[in-house]
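Here you get one chain, nothing else, as structure tokens; it is the form predicted on its own.
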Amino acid sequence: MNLKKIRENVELLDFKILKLLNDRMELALMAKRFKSQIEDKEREKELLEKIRRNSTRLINGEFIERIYIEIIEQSKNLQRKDYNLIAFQGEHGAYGEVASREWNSDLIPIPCSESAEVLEGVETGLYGYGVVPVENTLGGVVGQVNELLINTDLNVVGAVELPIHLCLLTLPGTDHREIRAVYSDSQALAQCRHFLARNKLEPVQYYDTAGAAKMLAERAPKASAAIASKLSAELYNLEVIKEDIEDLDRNMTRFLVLSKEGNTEEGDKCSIIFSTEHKAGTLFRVLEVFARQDINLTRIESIPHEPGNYAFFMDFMGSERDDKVVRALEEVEKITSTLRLMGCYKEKKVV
């Protein structure tokens, strides 16, 4: 091992330390939801004692104690600022995080391993908001998420239509001519199939686009790259070799923003979930109500709910304060077996 390689390893470790510190601060913000007060002297004392016991020959106990005193103080400072959290599925850098930043950049994005974890966290009050994908122009309906929405009482308070621009990312200093393998999730690899074939790159399936970028930064596999968002490049200190490598120009994903509380601002778009009796013509009667009121429908999807039964998701333009919307919902309620207004909100279309 030479000096250059040692320095590269030091930089890699520094990145990991910073990432772990960020993860620790996120946990501190989450812990605040379960604490009656920020100060906990006994807990701090116990933590510092463990640090002293676990210090190594190379790390002076007093030195590491000073570091952790600063870490604890910074954690408490963050808790005092009363940040609101928004959860998304995936690793940091996922498109759910991109959507959350577009919707409200003042919120602190928190990663979750599954969409169910996002909804559960919002329902319990751990997170103020959650953002989930519901449909994609190429992949269609995100079935798992829509099935979860059937069984939640959360409110839709916003939506984001996000263009998905995929980037080829590498470690800094990588010669692009040496790249052989490209890591990403199956959908992103499929959307870049022609680009990969044209450049003779081997697609390697990974669980998440941002997860692939994170793995590349942490493990530094040779002759490898990742397909992920531009945000992933910023977060994991990677270089963008090429942007917009997706095969088709229009690749949009629509995200819904969920909250335990209803929307306080008037929206111009509404989402409802309803089910009907299993009889011919019942869905047509519902659609006819909206047609008579001259309400523009923007989405309708059917999702299996119970054996032999379906729930319908419908989005339409208007506000719950509009008289024609009120009349339509009152009439629809009479001809459906269940009806829930998920929320009225504004939708942001990102260019």
Contents of the next structure:
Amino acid sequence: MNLKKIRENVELLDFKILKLLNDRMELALMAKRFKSQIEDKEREKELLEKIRRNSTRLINGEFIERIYIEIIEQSKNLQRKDYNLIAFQGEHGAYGEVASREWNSDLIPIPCSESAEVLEGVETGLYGYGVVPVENTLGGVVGQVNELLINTDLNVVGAVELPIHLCLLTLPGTDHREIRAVYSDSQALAQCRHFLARNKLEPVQYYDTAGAAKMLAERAPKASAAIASKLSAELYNLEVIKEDIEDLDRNMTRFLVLSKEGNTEEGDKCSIIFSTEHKAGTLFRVLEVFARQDINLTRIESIPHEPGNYAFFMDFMGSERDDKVVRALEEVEKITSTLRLMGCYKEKKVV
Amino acid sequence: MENLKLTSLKGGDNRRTVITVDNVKIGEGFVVIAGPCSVESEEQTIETARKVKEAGAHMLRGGAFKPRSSPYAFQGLGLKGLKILEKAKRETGLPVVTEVTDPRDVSWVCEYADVIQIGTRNMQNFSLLREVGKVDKPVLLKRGMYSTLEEWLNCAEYVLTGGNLNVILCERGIRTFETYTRNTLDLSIVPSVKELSHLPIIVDPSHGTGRLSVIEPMSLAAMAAGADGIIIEVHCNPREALSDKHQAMPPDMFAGLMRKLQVLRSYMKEINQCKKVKTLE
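Alright, leaving the form predicted on its own aside, put up the form predicted in complex with its partner chain.
In what comes next, the whole complex appears, and the chain from above leads the way.
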């Protein structure tokens, strides 16, 4: 090992330390939800004792205690600020995080491994908001998420239509000519099939786009690259070799933003969920109401609910304060078995 | 000229190759490609791109991989340079021409550029020619500085047989005993190529002469000789250019040249009309 290599490893470690510190601060913000007051001397003492016990010859107790007093101080500082959290599915850098930043950049995005965890966290009050993907122009409906939405009482308070631009990322200093393996999730790899073939790159499946970027940064496999968002490049300190490597450029994902509280601002789009009696013409009659009131529908989705029974998701243009929307919903209520206005909100279209 | 199966004009068939790059047609009308010798920085490239676009250029040139006579000279920014060119295209809409020097870079350069250039020193680099024969981007094939017309057309044949039918020939001057100019621009090759091949041919008066004062007259002469376009080095600040600073044209001079080309173009239309009348008689 020469000095250059050692320095590279030092940088890699520093980067890991920073990431871990960030994760720790996120946990501190989450812990705040369970605490009546920020200061907890008992817990601090217990923590410092445990850390002292893990000291080594190079990391002596006094040194590590100094560092940890600083860390705990900063955690408390953050807890005192009134940060609101928004949960998304995936690792940091996932497109859900990109969508949440587009929707409101003041919120602190927190990663969750499953969409179910996102909704659960919002329901229990751990997070103020949650963002979930509902449909993609290439991949179609996000089935699992729609099933979750049937069974939740959360309100839709916003939506984001996000163009998915995939980037080829490497560790800084990688010679592009030496790249052989490219890690990403199967959908992203499929969307870049021609790009990979043209440059003789081998696709390697990974569980998540941002997860692949994270793995690249942490494990530094040789002759490798990842396909992920530009945000992942920033977060994991990777170099963007090429932007927009997807074969088709009409790649959009639509996300819904959910919250326990309803939307207080005026919206221009509504989402409803309803079910109808198992009888001829019941769905038709619902659609007829919207047609007669001249309301433009933007999405309709049927989700198997119980055997033979379907729930329908419907999005349409208009505000819940519009007379014609009020009239339509009154009429629809009479001819459906269940009806819930999930929310009226503004949809953000990202260019 | 034997064995130029794909490069030569077929007997009696006068159809000429027209290559479309975005909305630019090479082989129809007169195309002007302009820009810096090397991509030195984002500011320098984008500023030059804006200036040449304003003056009426159709495409942007700029080198990211530079084959230099000395290993100690500036070798180009490589991949970073390609990213800058891509950005310059996004800003100005000008399609990009850039050189490739290494067969391993061919597919990558194609991801960023619209036309890939084979430089004079690589004209007979057959492994590189075979590689660019496989891609779907047009190839600008410069004439080797010591090459005959036949050798040059054979190199075009290498690319065409690979399956890439979009080759643009480019005369860039040859070595003679003359030293006042950097090379001797061989304009007689333009009508000669037109006699033998259906491929479009453009002229590089910047490398062809290496002297700023001679570039303008030779650009006009290239048009008069029947070339399909010119490729010319323009730098937003020639005195600070990292390569070829003596032949880099400042933007205002380039704008002047563009106006003169416009005037000459209408004269040439008239002259070509005369020719047609004569053959009718």
